[in-house]
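Okay, so here's just one chain, in structure tokens, the form predicted alone.
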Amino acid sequence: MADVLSSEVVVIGGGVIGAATAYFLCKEGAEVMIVEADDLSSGASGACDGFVSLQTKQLGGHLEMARESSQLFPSIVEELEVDIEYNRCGGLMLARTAEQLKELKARAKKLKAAGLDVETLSPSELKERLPDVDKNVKGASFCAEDSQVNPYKLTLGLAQRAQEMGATILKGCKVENIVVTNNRVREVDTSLGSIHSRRVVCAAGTGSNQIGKMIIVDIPILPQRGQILVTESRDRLLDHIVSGAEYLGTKANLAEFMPEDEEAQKLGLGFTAEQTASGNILIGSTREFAGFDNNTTPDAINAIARNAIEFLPWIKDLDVIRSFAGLRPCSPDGMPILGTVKGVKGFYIATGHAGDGICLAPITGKLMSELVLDGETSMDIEPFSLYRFK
């Protein structure tokens, strides 16, 4: 590579914000480059689940991000030549107590409001939809915009695109340090030598910290790990992408859908299943604070499994043939951090989606593309500034 190079825009990180940011970018004719520590999708993004999930989402513009960016799904899906997978399947949530189905009703109303459709099931509603569903279970709700892709396939194909449209992809590149004089970004220095841009995303997942340091900015990012089981492949078994109302409590620390159990508190415990193309079940899920340590553990994988027999007892007759474990980027109240930064012309952030990366990708691309090029967005993205932590 020559000692120095330049680009328009570069993206540092090469996960699926990254890699959409890329795509949007390019769409609107930016010259782009990707650096990437690592290799694409080697993060967050290559280890986690598909779940497109909306009725998951807070209400409030968390809820619109996602809906903004289910809307984009069909058209990523038509633009890349990578089978991403999509699925418009629809989602189950359900509920182990009659408080819990009370409560999952209550929150439909709200989304519905909202302008989501999500309807709550009875048992027998419910057994139509997932007949093997354990006779414990008092009922569900069902949101038929939710859907699934495969994550891995997302990110490659955006990269890829992006790469037909004029992109440059360093891999194997490590971000050394931001050069800013006069208050605005002039060139990112890394292990394969500088690259003057005036214009720089910092969408690195659980490094987005150590970047910001280097322009002496606090982006508080801690990784959060989740872990999740694969199974033998089988013929079809599940319909809809499938997670219980503790889902919801640990996910966005509602404390009417908690998990009453310390240990499963304490592991961040959530069921969650999809059945992918190939026909192979992913298990989930925990949201644990462990450092960096990515590593799966023998109780967080045992509670996973038992905790999910309890919704669907046919699991246990399914052999594991493996289980991984991926690093999130979680900002303080787990939502995204995007926008600009004070004093520090042609630096933006896009990172911080937590659990959230694979469903909110499209639209987090379109808007950091909106906001390099024209300075503004098409939706408001205020509430999720990174000032909103001051």
Given for the second form:
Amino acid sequence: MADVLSSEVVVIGGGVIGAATAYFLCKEGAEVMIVEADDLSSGASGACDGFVSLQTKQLGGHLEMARESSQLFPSIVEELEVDIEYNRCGGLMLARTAEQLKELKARAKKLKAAGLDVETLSPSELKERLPDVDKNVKGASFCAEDSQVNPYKLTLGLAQRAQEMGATILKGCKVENIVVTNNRVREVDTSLGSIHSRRVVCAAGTGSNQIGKMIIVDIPILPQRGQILVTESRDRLLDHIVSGAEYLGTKANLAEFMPEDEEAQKLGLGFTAEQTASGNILIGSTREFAGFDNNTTPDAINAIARNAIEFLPWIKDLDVIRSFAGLRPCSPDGMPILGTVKGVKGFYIATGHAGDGICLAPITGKLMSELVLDGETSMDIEPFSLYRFK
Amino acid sequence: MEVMREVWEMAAKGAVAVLVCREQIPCNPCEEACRRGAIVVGEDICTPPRYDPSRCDGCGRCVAICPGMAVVLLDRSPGGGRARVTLPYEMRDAVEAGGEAWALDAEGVPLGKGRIVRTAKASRKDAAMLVTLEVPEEWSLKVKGLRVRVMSLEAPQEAEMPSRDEGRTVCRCEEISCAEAQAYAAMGFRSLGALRRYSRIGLGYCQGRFCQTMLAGELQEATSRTPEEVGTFRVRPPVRPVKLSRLGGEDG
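Please give the other form, namely the form predicted in complex with the partner chain, since only the form predicted alone has been shown so far.
Okay, now the whole complex, with that chain kicking things off.
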């Protein structure tokens, strides 16, 4: 390795957000270095499901970003050499009660007004799309644009493509300090040496808080644990990505969809299910604040299983072969933190995507590339500013 | 202690039962088995048996029937520093008079080898076979078990390294060959975890129990990293496939 490393842009973090940022920067011809403390997709991007769900986003900028992101996926699929198993399969959100269905209908109306095509299905219409759904399910909303993707392959594919376009990827490289002089980023000190750079993107996920401290900025990110069960591989059983209305409640903190059960509220329990290209069904999920503990817990595993059986009774006969837990970077309002930092030129933040990192990665990468290289973005990112919390 | 001394002295003339039972559990087959009334449990079936060695004729019925293996026969009559201990033996492998067996203490630790002088099938189907082992007299009160089988664990054999033949299957669950595993390992992953997520090796039914060593070997070779640096798969529950209904609380 050369004595003095330098790069036009340093991206801290080799997760999906870092990889997407590097990919879009390289497309614009920038010189990029990805600095990853462990391995690519070793954090939240390596311990999640592959939902690219639009109807679960919060109305406003969040949804806007998701829609833009969704439109970028097809071109990414074309440009990457890795098959990222992208499947525009459509997504169902199931209502367990008549009230939930009413709320879903009202929400569908608002989503439609915002330009997203969402329809509500009666139980018989739902049965056509999801046979053998529990008879107590009162209906569902359906968004044809909802999709699924393999999150590791997406992360690796983007990183690999960026590498082909000239990016350097330093794995096992821990950031130790960021040198700021005269209000500008000058250098990133790492366990592998110092890197001269005037532009640094913090895409460090749950480690962002630690990185922020190095430039004396508080990036309010807490690790939020999500647990998921994996079943044996089967022939196609699920044609869509499926979630329960309560998933929306715990995810977006919406009172009208919050689970009634106290334990479920504590676990942040929300039903999700998707069948991956390999045939395994991923059943989720929880949203818990447990520090940096990423162990799976018996309580959550049992609760997830019970919950899933209530929506899809046939699922009880499948063998569960694994479980996993991941820590998502979660901001106080559950939405990403994007943009610059006051008083420190050349420092950019792209973190806090919580459970939406995979879905929002393409647009985040594109916007960060625009911000770093041109200083302005094609979409208004003011709602995602760090300073909204102050 | 008094009983113990009496037993020791009686054993010089012939076989006598040594009963070491302190369990306060509902159990009394020894009382039933003893025709001479040497063992008494009484009405409260949970009290440990009271034993009167002077009534014992060394028949061994209590040895064969005790489910806790708490009784042996001691016979010091051969003399010359040798004693015979009669033990229950429940395995069904070949135990023959004239052969050798390891005498074990209460912890299962071998005291040394003894000579098998007699074997006797129990008259009752549910009782154990009796084996009489001749051992040095000083061990005789410590012997609580015996082992006939070869102690293979004392000298483990070198495990054979799996072949690196390219066509060989590394991951049986996901059907991934050695050549494919080598190609994945050469892709630049640092850790076994990252390699697993991408390649799917070790993500199947076995959770990497069978393929982990081979995959780690390939990654070490491809990256010149040590086993510690490469790490291991993280094992998450369930440790083996289990029906979702069981996790959900139904059926179990």
